[in-house]
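Just one chain is shown here, as structure tokens, and it is the form predicted alone.
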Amino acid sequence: MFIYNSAIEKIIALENNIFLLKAHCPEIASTIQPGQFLNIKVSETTFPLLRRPFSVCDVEGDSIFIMFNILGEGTKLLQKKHIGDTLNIIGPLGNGFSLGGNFETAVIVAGGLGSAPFPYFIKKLNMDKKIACFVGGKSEHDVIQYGMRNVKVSTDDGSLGFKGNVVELLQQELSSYEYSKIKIFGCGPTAMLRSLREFTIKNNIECEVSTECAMACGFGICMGCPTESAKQNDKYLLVCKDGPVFNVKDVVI
């Protein structure tokens, strides 16, 4: 973990009020693992006081990309940045996805902005692994397919693809796969991750999920992001330090 001042190279507006920010940071670009995150100071002042955590969406040479939408003051300030402005970044932080293993197909399950860590994940996955992506949102305006491959889509209102949530779509489609040869990787709203955890444990499918939590320091000092452990000897784990990626068998979501 280090602190870097990184120059913004580009801010790209995608569809549906989603933005990609590209920043020059060779130190992070050369070491970041899919699923790890950055803690970014979005302002030169003390407002907002806390840094904002972002997954690394992609890496291109010496540059990193983060994906965000405008939810509050922090992301509003980020969207107003200009090329050449400097971001103060702490990272890489946390633990990422485990890309190795005996599985043949990586099944990605993403809800809304939960798609953010997967373009880089797909890029770093071994070439001998197959990929299947299940992407969901409340409506077609919430579905983010950027950087995804072999995509099946669900929407709660049926405006695009399967009508229902993305875990329901997964359950419907997964019969075409041999469970022993897949591993599921998920990121999205807590309700989605909870449903995904229940489904994968019930069917004995390997699954890792990237969880979300309000963070202050980003590296375990403030103890402000506890999540309940599923193991008796560990009552709580920290999302920033022990996660944000967990095996679903290790945490209570």
The other form holds:
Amino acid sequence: MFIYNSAIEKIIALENNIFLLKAHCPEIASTIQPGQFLNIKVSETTFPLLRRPFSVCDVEGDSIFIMFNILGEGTKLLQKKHIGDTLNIIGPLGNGFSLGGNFETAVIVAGGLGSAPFPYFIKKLNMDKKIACFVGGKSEHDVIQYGMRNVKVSTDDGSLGFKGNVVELLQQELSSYEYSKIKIFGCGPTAMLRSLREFTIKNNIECEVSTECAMACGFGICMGCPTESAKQNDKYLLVCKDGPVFNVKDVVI
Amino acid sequence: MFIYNSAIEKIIALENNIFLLKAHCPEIASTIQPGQFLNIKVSETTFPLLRRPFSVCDVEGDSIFIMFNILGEGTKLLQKKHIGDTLNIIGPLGNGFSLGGNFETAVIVAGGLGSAPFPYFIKKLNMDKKIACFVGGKSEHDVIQYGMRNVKVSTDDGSLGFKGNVVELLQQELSSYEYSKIKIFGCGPTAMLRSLREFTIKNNIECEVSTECAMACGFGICMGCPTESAKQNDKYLLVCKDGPVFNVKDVVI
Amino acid sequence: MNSVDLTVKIGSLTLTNPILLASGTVGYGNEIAEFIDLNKIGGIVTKSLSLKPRKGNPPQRIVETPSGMLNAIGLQNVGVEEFLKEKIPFLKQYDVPLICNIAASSIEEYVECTRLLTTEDFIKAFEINVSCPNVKEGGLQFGNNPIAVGIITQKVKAVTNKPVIVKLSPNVSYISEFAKVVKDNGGDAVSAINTLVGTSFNINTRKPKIHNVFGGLSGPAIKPIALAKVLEIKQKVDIPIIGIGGIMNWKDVVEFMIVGASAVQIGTLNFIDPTASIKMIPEVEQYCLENNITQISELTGSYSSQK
Amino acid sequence: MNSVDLTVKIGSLTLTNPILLASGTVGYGNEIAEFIDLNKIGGIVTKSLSLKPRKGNPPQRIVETPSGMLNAIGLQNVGVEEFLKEKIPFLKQYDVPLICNIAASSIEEYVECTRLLTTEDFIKAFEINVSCPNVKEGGLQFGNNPIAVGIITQKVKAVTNKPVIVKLSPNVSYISEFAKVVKDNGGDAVSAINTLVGTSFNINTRKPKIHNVFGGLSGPAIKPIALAKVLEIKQKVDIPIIGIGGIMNWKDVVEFMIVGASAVQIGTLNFIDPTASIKMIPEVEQYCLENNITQISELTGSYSSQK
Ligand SMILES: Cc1cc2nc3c(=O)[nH]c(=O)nc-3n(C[C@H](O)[C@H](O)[C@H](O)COP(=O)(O)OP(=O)(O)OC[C@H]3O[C@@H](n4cnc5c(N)ncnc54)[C@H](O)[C@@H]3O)c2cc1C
Ligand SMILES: Cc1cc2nc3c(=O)[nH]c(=O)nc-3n(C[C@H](O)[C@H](O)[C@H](O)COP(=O)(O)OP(=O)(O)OC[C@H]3O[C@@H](n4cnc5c(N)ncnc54)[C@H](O)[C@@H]3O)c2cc1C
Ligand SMILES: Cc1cc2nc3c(=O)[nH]c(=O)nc-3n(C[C@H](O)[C@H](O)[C@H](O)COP(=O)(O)O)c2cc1C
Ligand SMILES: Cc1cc2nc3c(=O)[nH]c(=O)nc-3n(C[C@H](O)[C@H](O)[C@H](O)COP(=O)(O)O)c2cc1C
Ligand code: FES
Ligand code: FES
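Structure of the form predicted in complex with its partner chain, please, following the form predicted alone?
Then the entire complex follows, led off by the chain already shown.
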């Protein structure tokens, strides 16, 4: 874990009010793994007080990228930053996705901003793996395909691609794969992760999901981010330390 | 009184960490008088919570200028603003300096940032008046002569001009004037205003001073800015409404 | 398009909307009237009035804190007589419910103020301030003493037919205990909360930043505490509550109503944006429309206990 | 160059400097040790320990507020036994005073925890948490009951020779009353303050944002209140005070000491900048140098009453 002031190098506006922010942080860039995250202080004042967690979206040399949309006060301030402004960043945090293993194809399932961790994941995935991406959103404007490969799209309102949610699309398309040769990597809204969990457990498909939760510290000292364990009933797991990426079998979503 | 979002047009760094900020606010620019002030929200968040009062330093067409140095969180944020950023401004507030009257020479006495209201005052002063400026500071770096005319300087440490405080300088130089034909206009630290008050009352010289005080609202609703009245013992005056410019005889400093 | 009925009732007092201006944050209305149309606001609560004029505390009276401010004005006010003579005429130009806030240093003074003011028809209700943290007379702090609060409520009620609202202090172990005393003694409603006791020191001079040493904390910093106090009262006592503390926007108004407030008061925000109170009214209305609320009082205490 | 003696004494406990890490904001030290050298900090207070492990409250446990945060962790902890077996060995690598914070749901449990922990030499003192707002058992809230606080102090003192610090609740009318009870029952010091009760609701779902409904407010928002509580105790009771609440930088440390604290604890700030606590030590030292303070305890209660 590192903590330091990192200079903003670029803020890129993608389509649909999605932004990519590039910041210079060599130590983090050289050690962070796909699926791990950063906890970022977006102002120098007491407002907002807490850091904001963001998945690492990509790494380029000494720089990291995060992807975000404007949700509340924190992301609003982030979007208004200028090149050269500094952000205080803590990272790498948490556990990332498995990059190797006994699977042939990495099946990525992303809903909305859940696309954020996958550009870097795709870059770092073992060379021998094939990739299939399923990207969903409420409508056309919520589908983020940035950095994805071999993409199939779903929208709830049918404005783009398959009409329905992304797990329904996945179920439909997955029949062409041998379940034992794939591993699913999911990130997105809780409802999506919940049905992904149900589907993969029922069909005995390997699956890792990246979960979200309100956080204060991001590194295990506040106990603010519990998530129900599937194994131990008397203990919570911590999203920031034991996650944010979990094997679906280990957590209750 | 007006309240609105005003676009920043320019931030000019003068010497010695003094800044001039130009903002577009036609309604205020066309009505504000020298010595009146503005109450400015320097952030859009709850930090800092309260507005910050600044004297109008100058007016140019539809725009007003304020002069400030970096003191705490509010002025730090102000200095970091970019052109095009908006500031929410309330003004004009309070009572300004008298621009006319039975005097021949306006004698300006400014200590440190107390120079702020005088560029506009000098611009608006009746054409028939002469001007003499006495500007003081702790040392060379604290003497602000921007927009001043016919200036004599003092510094506590003697690094520039007369060695001593500005009221001492004034006393020394004033012998060449007929006391009944001048009026003194002062702005600066409390200690300076206090000795200015003593001196002018003793010598029966007309004098107006601009005072400062912690403020919440700036327009008379919080009762947060009392100053002792020289006339009524049972009632305070309000700096924001009854001042900030007072005839020295009306207040206890 | 549907419309929403924004009127609320606090005892026999009817307000056209639930957004009031808080005591001590709008003086007697004159200055804020330059920014907003007072006819549109739900009601105005005056700066606390005492029997005789009060000079208030020497400066410094206010200091900023993170997302809040401390004040120790010391109840500077013109007194009942001058208020009736000099201040009410201005307010009478408007069609707005006027609530007189009264602060006193003895039970008799509370009663006497009410007796003098109640004859003025334009005054629609009283808010009894038993909770100002900045003035203590003879060591008494009424707001922390349930027996005193009960007696004051009862004696004030005895001299007026108008609704009596008691403004409660948050600086107590259980605020609901005080709300219960108000109800039991015939009070019509409670206002919650007044400011929290706080202080701040200059580390160079080691002197208090506020002349009075202790001040009252207000502003968004205290909102979570104020909401908890309102909810505590709502859960324990059946009395109308006027919610106060750190309201910055229409969402905060809705949040206070959800936890139990029948109406709200805007305080510190008036200093920061004197036009904000008025702007919230249509925004709250819009929220109601979107949530199928036809009478705004449906919001009051409508929190869901389901997890 | 002169140097400053930063050591402070809390009863028989000597700390190399007055800056401690607050309970519940550094777990058992492991994670924060990746950011700072624990040998340098004045002391560590553990997350509250109970006799048996506690699962804590379901999520959501935290929510941000203006310049503050609410938490309702529900005292998740590993319990005394696992703490002694699994957690202390890590801390023993460091030369840092360890203060065990104990939270319990009965007087007997407080005593039993202390009895089990006091045999461990590495534990230098106890902080008795009678004030957690997030756990109520059988309706009891010890922190609001002076008699219970007195009994707990006395019974815990009876089973240990180590200093006993009682951590007080700010959610009471007069905190100094509780400090007095602690002193009268043999307590060595008090910590002030724990969090203030607050809440926050989602206006769309109308559900509480925190599963437990009420949470504890911490962070800079509460600093003025915490300072006032420390000053109240200092003015009324002669007992060492550990100041806590909203400390964000070395200036806040100095301010707490000026109003009466002998030492301070850093809480919420650890989440925002885990390195901040350590960085303050030389800054506080520098302040002392500039103000001709040779022993830091000269700062404690050194406020000027002159106006
Ligand atoms: C491990 C992790 C990785 C994340 N990665 C990304 C990412 O790559 N891109 C992205 O846009 N967002 C990501 N998020 C969510 C992101 O942290 C929130 O969108 C952001 O905190 C919103 O801040 P705000 O101030 O704009 O919104 P506000 O709504 O004003 O935030 C208020 C509070 O709620 C919390 N909060 C709000 N939404 C969420 C949420 N979904 N999850 C957790 N806490 C929340 C905030 O932290 C803050 O304390 C991630 C969250 C986690 C936990
Ligand atoms: C009528 C009036 C006119 C002013 N004109 C100017 C001007 O033209 N240029 C300029 O640089 N400054 C001026 N000031 C002072 C200016 O308002 C303060 O310097 C500024 O508020 C400091 O804000 P900060 O956040 O940087 O400092 P901080 O110290 O962080 O401010 C903390 C708090 O203290 C208050 N405060 C701090 N210093 C002063 C002060 N001297 N007087 C009153 N309140 C203070 C702030 O308003 C704030 O609430 C004026 C003040 C008044 C009352
Ligand atoms: C400067 C100031 C003066 C106040 N004066 C009074 C007063 O005279 N009487 C009273 O009952 N409350 C007074 N209050 C308390 C407010 O009415 C309100 O209860 C409190 O500020 C909390 O609301 P807020 O956070 O919206 O400001 C005052 C508050 C402030 C900030
Ligand atoms: C997430 C969190 C957990 C806490 N857990 C405990 C605890 O277990 N025991 C305790 O005595 N205090 C606990 N506290 C209170 C802190 O120790 C401290 O008293 C309080 O947060 C005020 O200080 P601060 O404003 O610096 O955070 C907790 C505070 C926070 C924010
Ligand atoms: S966010 Fe603090 S423990 Fe996970
Ligand atoms: S600053 Fe509010 S009355 Fe003067």
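In this text, the rigid core denotes the largest set of C-alpha atoms whose superposition between the two forms falls within 1.5 Å. Residue numbers count along the first chain shown, from 1. Please read all numbers here as calculations on a predicted model, not as lab measurements.
Participant: Against the rigid core, is the Cα displacement of Lys231 between the two forms at least 2 Å?
Facilitator: No.
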